[in-house]
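Take a look at this single chain, the form predicted alone, given in structure tokens.
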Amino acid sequence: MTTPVTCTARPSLALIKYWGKNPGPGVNLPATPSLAMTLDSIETRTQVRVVQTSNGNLGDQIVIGDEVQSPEAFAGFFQNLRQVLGPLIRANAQSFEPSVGEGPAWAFDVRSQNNFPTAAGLASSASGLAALTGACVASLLRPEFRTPWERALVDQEKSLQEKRTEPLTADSEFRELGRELPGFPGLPGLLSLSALARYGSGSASRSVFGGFTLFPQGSPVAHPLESADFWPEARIILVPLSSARKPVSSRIAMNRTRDTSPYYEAWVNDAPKVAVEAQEALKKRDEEKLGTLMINSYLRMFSTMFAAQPPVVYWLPESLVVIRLAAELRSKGLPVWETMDAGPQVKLFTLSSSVPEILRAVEQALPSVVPVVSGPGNGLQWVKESTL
């Protein structure tokens, strides 16, 4: 048994919406590009320890909050993790725990906790699978390699941001960058971590990084665009309207919409143009242009879902209250633009100077709702202590 490792990750909120192509373990590639911002105020904290097993029984155990998860739900993720890391471990045994080398079989004991509702449309899968990836990989390393590896990842993220071109429409130029970590032979780099996380959740590929990211169309990995301090005034106000689990999972909704909505192809074909314009707006910190594109993106996504058979409708009456409130505030000159993901929650994009006035308006319209304000956050982080 190894010493436990704890990793934190934050939800990556899609400003320009991601939609999976043939969603499922290992094939959830984006049919549409996704521009996102990693949030700083909510997080998943995941602790992992490696345990030896016998008789070939891998026995991975996952607990989220106080709820024991079905091993089948994560079997594909762990199978892929072992397939990818196995050759690295055998070729670079000096970097990994002896217990995960050629000796007995090894399994993961996972304890995870969100400080926000799970499966309620607040991107818990993004932060959850990213934190799981970071904790699992770090738990396999020898203790003396963990901290230097983590520091090297921070430097690599900066390097990737500096090497990208504008706008990024495909990931071919990044295919070989960031897979491994210079100075750490055999240890996975950030793009390898992004690919591992993506196997469990497409949006998790973005939560590996901080600041602003892009998940290019058809790509197996996300890419960092700008750091968390690139646009410090940017804010997302989460307006949580329900903590209940969604009646239809995101994956089922994706499959149904792709297979039955007559508007799906039109939206997919239009999305790359929107993503390019959004990258240009981000580079200029043009909040009005980016906000307008955000509204176009989420409304087009939901239009395809409404037209599915049967329709996928996540909105609550309160969702429409917030949507109309944002439009009213914009008409008065306030910089605020709404977006939504697969769920009833509404997220408001604005600047820090406008947050107090927007919060007052939300409180007046929905007194029982407690909004959460987020700025741009960091990517994966490993912590020394954990309360899990």
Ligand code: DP6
Second form
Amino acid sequence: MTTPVTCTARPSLALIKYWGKNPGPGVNLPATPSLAMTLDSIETRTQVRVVQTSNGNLGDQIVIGDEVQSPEAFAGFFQNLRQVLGPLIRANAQSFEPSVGEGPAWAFDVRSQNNFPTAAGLASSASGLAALTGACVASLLRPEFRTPWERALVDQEKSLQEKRTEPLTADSEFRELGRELPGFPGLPGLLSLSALARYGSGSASRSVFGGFTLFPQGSPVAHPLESADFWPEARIILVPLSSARKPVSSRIAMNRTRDTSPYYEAWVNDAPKVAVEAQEALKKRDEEKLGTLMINSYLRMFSTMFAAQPPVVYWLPESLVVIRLAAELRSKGLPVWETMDAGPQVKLFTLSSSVPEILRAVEQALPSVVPVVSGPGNGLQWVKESTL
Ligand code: ADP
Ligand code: DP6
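Now show me the form predicted in complex with this ligand, since the one above was the form predicted alone.
So here's everything in the complex, that chain up top.
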């Protein structure tokens, strides 16, 4: 058994919405590009050990909170991880745990905690699969390589953000830049981690990075655009309206919408334009422009879902209360724009100076709701101590 590794990740909240093209293992490439902010106030913490399975009687095990997960749900993710890392391990045995080389079979033993509701529309799949990727990969490295590798990833994130300036580097070219890690031949770099995370969940490819990210249409990886300190005043106020598991997973909703909504194609055609404008607004830190595009993005996504057969309707009456409240506050001059994901929760984008006034208004409208305020947060982080 190897020393356990703990990795944390935070949800990446889509300001402009991703929708998977062909959801399923390995093929959930984005049909629509997304632009997201990684949040700093809620997180997933995942601990992984590699265990021997010489009798072949123990496969990968994953427990989230106190719920043992069905192995099938993660089979595609682990299979891809082994397929990608296997050749690297064989070619660079000196960097990896000796027990994962030619020795007996091995498996991942995973314990994970989300400090927010799972599968409720708060992007647990984004932080969950990103933290799982970070913890699994680090658990395979020899302990003495882990800290230098983690430090090199921090430097790589900065250098990738710098390379992502005008003119925008083409997706295919950019992918090559971050696949490997300078100074660590054979060890996966950040874009490889993003691609591995994407196998579990599209939005997880973004949570590998901090700050602001882009998941381009058709790309297998997310791109880091700007670090968390690019726009320190940016805030997302999560307004949790229900902690229940959503009735239809986002993946099923994606498939159904793609297969049955007459508006699907129109939305997919329109989305790239919105994403390009949103990138420009982000670069200028133009909250009004970005906020307006955010509203276009989520309402076009939901209009498409409402038109599916059977219709996909995640909204609760309270969702509409918050949407109307945001419109009312905007009409009074407050900078606040809402968005929603596959779930009933509403998320408000604003700037730090307006947070107190917005919170007062939310409390007045929905006294039992406890909003959570987030600034731009970090991507993957590995921690020494763990309470898991
Ligand atoms: P959400 O809106 O929370 O992202 P989804 O239905 O899209 O909901 O995804 C929920 C799924 O994400 C869970 O069923 C589980 O498969 C995965 N997930 C959530 N949390 C974790 C975690 N901590 N570790 C690994 N996978 C997770
Ligand atoms: C509406 O990343 O959860 O929240 O790739 O099937 O795992 P899979 O989907 P997931 O989808 C998130 C969709 C969304 C928009 C977004 O986060 O971009």
